[in-house]
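One chain comes next, on its own, written out as structure tokens in the form predicted alone.
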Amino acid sequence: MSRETDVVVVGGGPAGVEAALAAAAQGLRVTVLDEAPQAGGQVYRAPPHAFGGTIQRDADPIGVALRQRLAASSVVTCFEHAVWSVSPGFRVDALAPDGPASWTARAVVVATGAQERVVPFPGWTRPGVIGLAGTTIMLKSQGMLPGERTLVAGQGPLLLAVAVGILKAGGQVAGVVDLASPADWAREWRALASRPRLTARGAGWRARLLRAGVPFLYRHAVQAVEEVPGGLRVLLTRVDRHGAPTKKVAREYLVDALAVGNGLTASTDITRLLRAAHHYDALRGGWVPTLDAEFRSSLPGLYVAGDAAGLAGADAAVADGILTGLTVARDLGAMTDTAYRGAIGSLRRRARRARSFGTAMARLMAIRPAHVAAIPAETIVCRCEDVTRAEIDAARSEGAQTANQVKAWTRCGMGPCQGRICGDIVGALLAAGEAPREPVGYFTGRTPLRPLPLNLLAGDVEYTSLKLPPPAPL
């Protein structure tokens, strides 16, 4: 039986929590669902309570305060709940530790954040190769190093955060390999100057890495990874400003692990499942839901906040989350229009300032078509179904023009991740360079949104009590 509530917020990061708190403060019944054991999302991920000690004390104070405010509110929180379906209406289905659970709500706020993107290269599926976001989860949530000696590669601000996190945890950083150049970073000086606290933190991270003797290689990318006795051999190549390789092998590293990532994409599982309108914006994480100025999607009652609406960063997610929660309250009749207008003015200004910094970071993480075009033919693109670049190219040459056609012809995107890892790369390959992405489209959302253990979903079944239909006539 579904529980009834006014608002279900899917996602317990900064945007989701702020939206929930704002809506609940206006008297609405609000429920937050999240897969994690505690609120905080990726950026303010909480260490497990069982760890205690140093790792618990080192939790980000902003995240600690966020969790305290949530605990003191009227918001109902359901952690360790994996949302696997959202139906029109709205019915939200999740799998909890003790079995299936569902809610019916007047409105749903999607605050599922972003997911990492890796531009494939030969060897990227080998053990010891892990995404930058995955590495942060290991460091923050489990207190684990990816390896004793790790090479950090890719693009965007996560490079510095991951490298410093490895040092803090007692690991060695073999180097930081950045697809961008120092000039690319310098071009964002206006946005960097607008957020001096964040810029100072980034500068401090870089200074710490330099003091530790960590080399920085700009305009380089991973060409391939090979397993060798003693670890992984990582081959690097120089790239031009478009991301195209300019030299066969520029440098080699022998390491235990490679942490690699090429930015983030907006998490659109739920909005795609509900067939909300989307558009492609390379500077905001690829395909993003089409929203009005008050975070409403094309479907009445469905709202999107934070990086799930397009990459903007944690600070913007806070302001946007509050604005979304107030919009929901106004739309559901819990807040007058006058009160709403009086509350949003300063929030909008705060969000604009924060978004300028987040957009600058998103530009540094944006996919570079020439980088994708250089993926070798034998490279696996869909790691769930072992589909290679050559198979995708063959489908395209035989007439496949959209992402869903490639999915049907090759099984690309049909695995457990539902195309979350390969979808953006498949679209880039089909678009073949700077061509618009709209004709290519994206993988249609399907349930379940996450792999489900059927024994927990179905519960205990007494087969002798099942009522079977009569046999069909012969």
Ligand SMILES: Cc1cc2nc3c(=O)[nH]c(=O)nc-3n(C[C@H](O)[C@H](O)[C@H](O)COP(=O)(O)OP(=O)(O)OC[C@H]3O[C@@H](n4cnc5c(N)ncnc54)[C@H](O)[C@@H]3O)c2cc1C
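Keep in mind that what you see is a predicted model, and the values were worked out from it rather than measured. Here, rigid core means the biggest group of C-alpha atoms that superpose within 1.5 Å across both forms. Numbering follows the first chain given and starts at 1. What changes on going to the form predicted together with the ligand:
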Contents of the next structure:
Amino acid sequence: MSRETDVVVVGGGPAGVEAALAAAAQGLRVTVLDEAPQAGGQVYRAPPHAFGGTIQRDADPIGVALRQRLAASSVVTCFEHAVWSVSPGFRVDALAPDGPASWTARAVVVATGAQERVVPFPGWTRPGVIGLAGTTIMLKSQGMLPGERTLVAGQGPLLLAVAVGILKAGGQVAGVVDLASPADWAREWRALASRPRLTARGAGWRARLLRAGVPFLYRHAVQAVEEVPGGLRVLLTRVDRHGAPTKKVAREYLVDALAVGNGLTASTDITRLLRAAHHYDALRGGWVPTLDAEFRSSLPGLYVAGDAAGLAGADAAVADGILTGLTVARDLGAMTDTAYRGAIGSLRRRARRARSFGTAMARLMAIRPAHVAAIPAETIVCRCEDVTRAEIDAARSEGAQTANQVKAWTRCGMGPCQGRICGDIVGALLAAGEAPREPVGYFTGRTPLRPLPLNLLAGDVEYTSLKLPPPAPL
Ligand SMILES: Cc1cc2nc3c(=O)[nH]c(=O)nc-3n(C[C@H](O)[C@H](O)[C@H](O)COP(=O)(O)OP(=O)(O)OC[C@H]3O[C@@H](n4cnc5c(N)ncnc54)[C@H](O)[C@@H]3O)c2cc1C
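Here we have the form predicted alone; I need the corresponding form predicted together with the ligand.
Now the full complex is given, and it begins with the chain already shown.
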């Protein structure tokens, strides 16, 4: 049986929590669903309750305050609830520890954040190779190191965050390998200057790494990883400013883990499932839902906040989350237009400032088409279904022109992750370089959005009692 509420918020990160608190403060019944055990999202991820001790004390104070405010509010929270379907109208289905659960709601706020992107290279699916964002989860929620000696590689601000996190947790960082150049970072000076606190934190991290003797290599990328006795051999190549490798192995590292990531992509599985309008914005994490200035999607009653609307970082997620919650309250008649206008003025300015820093960081993480174009033919692109670049190229030369056609040809994107990891790379390969992504499109959203044991949905079915249709005539 479905539970009834005014608003379901999917995602208990900073965007979702702020949207929920803002809407609930106007008297709406709000339920937050998140597959994580506690609120905080990726950036303020809470350690598991059972851990206690040091890791519990190390939890980010902003995240602790967020959880306290949520607990003190009227918002109903359901953690360890993985949303696997949202149908128009709205019905939201989740898988909870004790089985399936569903809600009907007048409005849905999608605040599902972002997900990791890795530009594939030979060996990226080997044990010991871990996503940069995935490494932050290991460090924050499990207090676990990826290895004793880790090479950190890829793009964007997570490089420094992960490298420092490893040092703090007692690990060794063999080096930080950045696809960008110091000039690429310097180009973002205006945005960096606008957020002195965050810039100072980044500078502090860099200083700490340098003091620990960690070498920085700019304009380099991972060319391949091989398993060797005693660990992994990571081969690095120099790249030009477009991300194209110069083909020479520039350096080798022997490590036991490689943390590697090429930015994030917006989590659009719910908005794609509901067939809301999307557009491609390489600088904000690829395909993003098309929203009006007040966070409404093209589907009435469906709103999107935070990184799920396009990468902009945690501070922007807070401001945009509040604004989205207020829009929902006004649209559902819980707030007058005058009260709404009064509430949003300064918030909008705060959101703009936060977004400018976040989008500068997103630019550093943006996919570089020449980097993708250089993926070798034998490299696996879809790791769920083991589909290689050569198979994608073959489908393309046989006539597949869109992401969905490549999916039908090769099974690429049909595995348990539903194309969340490979989707952007497949699109880049099909678009071949700087060409627009619109003709290539994106994988159509499909349920279940999360892997689901079907027996939980079917319940105790007696197969002999099922009425079978008569066989089709031959
Ligand atoms: C893996 C990862 C690690 C990151 N680590 C950092 C970091 O260390 N520092 C940093 O500054 N930024 C980090 N980021 C970026 C950071 O997440 C964002 O800038 C910021 O947290 C955005 O806030 P948000 O509320 O939009 O989304 P998030 O904080 O990502 O919150 C989204 C929430 O939605 C939930 N969710 C998603 N899909 C479903 C579903 N189907 N069912 C139920 N729940 C769902 C998730 O569990 C999550 O709690 C990371 C991003 C990722 C993907």
